[in-house]
Amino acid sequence: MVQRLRVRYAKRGRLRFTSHRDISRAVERAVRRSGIPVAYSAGFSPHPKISYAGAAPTGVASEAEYLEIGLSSACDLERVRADLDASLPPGLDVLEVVEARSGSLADRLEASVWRLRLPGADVAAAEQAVKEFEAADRVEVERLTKKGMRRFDAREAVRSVAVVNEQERTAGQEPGPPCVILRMVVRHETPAVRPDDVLMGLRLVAGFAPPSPPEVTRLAQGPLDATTGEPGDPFDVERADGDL
């Protein structure tokens, strides 16, 4: 391996329902189809050197998914981005490619920004639930895992959560019914606290239950800034090195 690339890609539309395993297969096919000189592991069963960090759950859209690719020969970054993007199905969109520098990409992904769209939810009820959730020292929720039902605190990992009331409008029409938007910053911990865990916490502390399933999008993930409380860009190190 002579070059290691880090890739940010989006998972949009129907592709949000694709499992991580199927996305991995799609990426491997796209790499082969586009002629990218991917490096392979040694041994009796070589595998392409492609790894993933901080993958979003199935059913969740994302504007900030990350992977690394090891190459057997150096390539132009923009050419790799364009070729890989063209070889992936619509909805898996390659946004940026940088050459990896020092450190682990996974270690930089400390927190995520999530946007939850809750059509038809009551704005006042959502605001009250958020207040009660933030005031709580601990909010225990349960989730079924591969090892059975697990109970954990959903409050500590939530750095911030806020409510936005959006009136959705179609061209030439009056505004539609209110749509509650929850925007939250959640630290990456073990066990991982997901957006649906926070929704369950809101239900437990205040009885807030949206009338329809949430539409969840990850807007960003990266190193948590202690001053702003927001995730930074995990590619800042690579950009800084490139400017030297």
The other form holds:
Amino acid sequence: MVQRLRVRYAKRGRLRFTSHRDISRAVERAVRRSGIPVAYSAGFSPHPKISYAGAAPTGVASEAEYLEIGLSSACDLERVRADLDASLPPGLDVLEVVEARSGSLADRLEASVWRLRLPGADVAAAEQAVKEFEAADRVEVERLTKKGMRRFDAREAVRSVAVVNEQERTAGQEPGPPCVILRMVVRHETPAVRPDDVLMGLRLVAGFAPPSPPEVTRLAQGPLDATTGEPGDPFDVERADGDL
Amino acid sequence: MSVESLFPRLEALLPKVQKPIQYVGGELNSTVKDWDEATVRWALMYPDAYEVGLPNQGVQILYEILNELPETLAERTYAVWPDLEALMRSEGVPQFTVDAHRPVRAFDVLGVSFSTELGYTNLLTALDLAGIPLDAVDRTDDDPIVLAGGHAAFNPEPIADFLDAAVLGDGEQIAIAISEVIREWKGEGAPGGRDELLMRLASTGGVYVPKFYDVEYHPDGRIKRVVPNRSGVPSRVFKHTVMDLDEWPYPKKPLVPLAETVHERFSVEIFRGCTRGCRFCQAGMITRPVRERSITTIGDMVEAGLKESGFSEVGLLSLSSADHSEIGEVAKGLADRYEGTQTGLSLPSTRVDAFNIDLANEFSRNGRRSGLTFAPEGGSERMRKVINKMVTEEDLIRTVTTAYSQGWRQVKLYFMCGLPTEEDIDVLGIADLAKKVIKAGREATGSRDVRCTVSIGGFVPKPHTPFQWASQCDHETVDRRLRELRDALRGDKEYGRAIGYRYHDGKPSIVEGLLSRGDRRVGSVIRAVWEDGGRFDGWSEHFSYDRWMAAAERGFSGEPVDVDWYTTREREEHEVLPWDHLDAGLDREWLWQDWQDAVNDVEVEDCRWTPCYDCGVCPTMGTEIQIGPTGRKLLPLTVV
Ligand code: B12
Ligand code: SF4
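Would you generate the structure of this protein in the form predicted together with the partner chain, following the form predicted on its own above?
Let us now look at the entire complex, which starts with that chain.
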């Protein structure tokens, strides 16, 4: 391996229904299609050197997914971005490619910003629920995992949660039915607290129950800035001038 | 009139179902054409789950060919799982295509590809969800023409009530021809409604319209005759054969699914047809004669397909792949070309006798040597004569010995149980064969690290084969023989642990038999099963034998027939069979003679290598065998 690249990509629209495994197959094929010289692991059944950090769950859209790819010969970054993007189906969109510097990318992904669109939900009820949730010390929720029902705290990991006032803008269309938009910053912890766990928390503390499933988008992930309480850009290191 | 996308309504349901990605479309190389610019609109369906249906070559080929026509568009639809079906019913979302999520009922044609009969109940679900009346006679001009194709369409009688039309054989040219007929008819203002359209299709002789034929029965239940019920309808309908596969190099742009499917590879058909004459094999009988794709076209298709798809495996498809006249060159040429690129090659459907270990070595050069599959099908030498699978035990042992000694560690052996004239001893013979295989492997390698797996399923007699007259073995006998075989394998101290055993029990084969050789009266059983919740009959977790038997009780009440009548009953030479008016080109007398030869253990040669034995196909269909060698070679790809 001569060059290690870090890639930010988006999963958008109907392709948000891809699972992590679906994406990794699609990426492997896109790499082959585009002719990018990916490096392979040694051994009996060689695998392309592609690894993923913190993939968003199936059904969740994202503007900030990350992967790393090892190349067997050095390539122009913008060309890799364009070729890879062109080789992936629309909806899996390559946004940025940088050359990796030291440090693990996964370690930098400390928190995510999530946007939850809740069609048909009541704004006042949402605001009330958010207030009560933030006031609580612990909010125990349950989720069915592969290992059975798990109980864990959904409050601690939530750095902030708010109802945002955002006009639904869809070009040329009538304003849609009422809709609540929640924005939250959640730290990555084990067990992971997902946006729907927080929603479950809102329901438990204040009986807030949106009438239809949320449409969730990850807006960003990165190192948590202690002062702003927001995640920064995980590629800051790569973007900094000079050698590290 | 434009048609709205159902996606926004579907989208709201997707978070609640398993594997939602299968319903969203957007695959690489999929096509969405403008609705209003097309005159003829096809919805193509593979009536099974997306994961099985997407890789289907037949649908992919027709999809691509139809979308290449300027005034035609084609989209795809698959069977939805029961979780989504329930939501679609409660929310009123109709059956949709995955390309542009348009309602299936809005299309002109719903073309359904049946490689197996087990998709029949799924057809009913799709029709019902689409809002298309189940019975063809209840449909109006607002409903699409429901058209069946694929191997099972060679006897569409069990689903005749639900079909407007069926097409036999290769679909490429007839799909284009049907589009043309519809385009013209629409251009004239759709005179006479759907009946006139069906009449125009039927009068070509290449499209079967079941409702234009009446079936008359004898009091004892046998068919008396099948006759056209209006003038201008031919008394026989013929199959279609594409000659010169090099002219039809599809798929050019294989669909690349996002969801995981059963076949994650780029497949190229290296030839169509098979003349080996295995008597149980419907595919071999109905796809005659052999038509090879040339080595250079295969090379070009592989190159383009890999580039378009990014797949890392290539499958060379056919009914008996090692029989291609230049298979050695193809294998070597491809292995050379893709050396060092992590591209795997596979050769499904390979026969023992034609099998050449060098070939397998070539194919595994760029990958690992895992397992080799052989299909002797019959457990004893006599049985193999009956089915015309001419493999001697000596051949088999010699071949597996070479395989083991060249580094292969695992050999799979495929068999059938319940073949005509079969006795217990024929099935138990499989145990001896498997032990000899392991013994040979141990001797050849000097190691105990060799394995073999015996895989066995129940035999189902199929239309248009010499066994179409045969009695199907009852499931009790099949299951008993399978158990005895298992005990004989497991009980062996010396070899038992080196032999794996996989079997399919006998009951599903009985249902398959009912559907394969059924007539129009079976339609009410299919409907009853479906009404009772029958779905996905190809999946053991959904299949219910008891449901089928209960439905047959009801469906056949008042008729002089029952399940046994259709399955375990042997037919007489002159009994009118439900598919006799559907012509695969095979001469009925030749088939009967071959059936008699089978019972007398007489074998027949392969007309690819030996002179024509007058099966009837070539003269009837105006076709001929097309094989190489071309003498050409695959050159290395130029590096860009
Ligand atoms: C690859 C393959 C599979 C794969 C992929 C299946 C898939 N989704 O395509 C897997 C491993 C999953 C599979 C499974 C099974 N398979 Co399979 N499979 C094959 C194989 C090797 C190739 C199929 C192929 O791609 N052919 C090439 C395409 C182009 O042909 P086609 O689909 O028939 O389509 C053409 C025409 O039929 C027609 N056409 C088809 N549909 C339509 C529709 C319309 C409207 C029109 C106009 C025309 C039309 O036009 C097409 C182009 O000419 C064949 C053997 C062979 N060489 O054909 C067996 C074969 C089709 N399978 C067979 C069987 C029995 C099965 C199983 C039932 C096995 C089992 N017991 O589980 C399952 C059923 C799966 C299912 N539920 O559908 C049998 C069918 C027996 C028969 N009656 O002829 C075959 C023929 C093997 C054999 N020698 O017996 N199979
Ligand atoms: S007609 Fe003759 S050559 Fe043609 S498929 Fe039949 S046996 Fe072979």
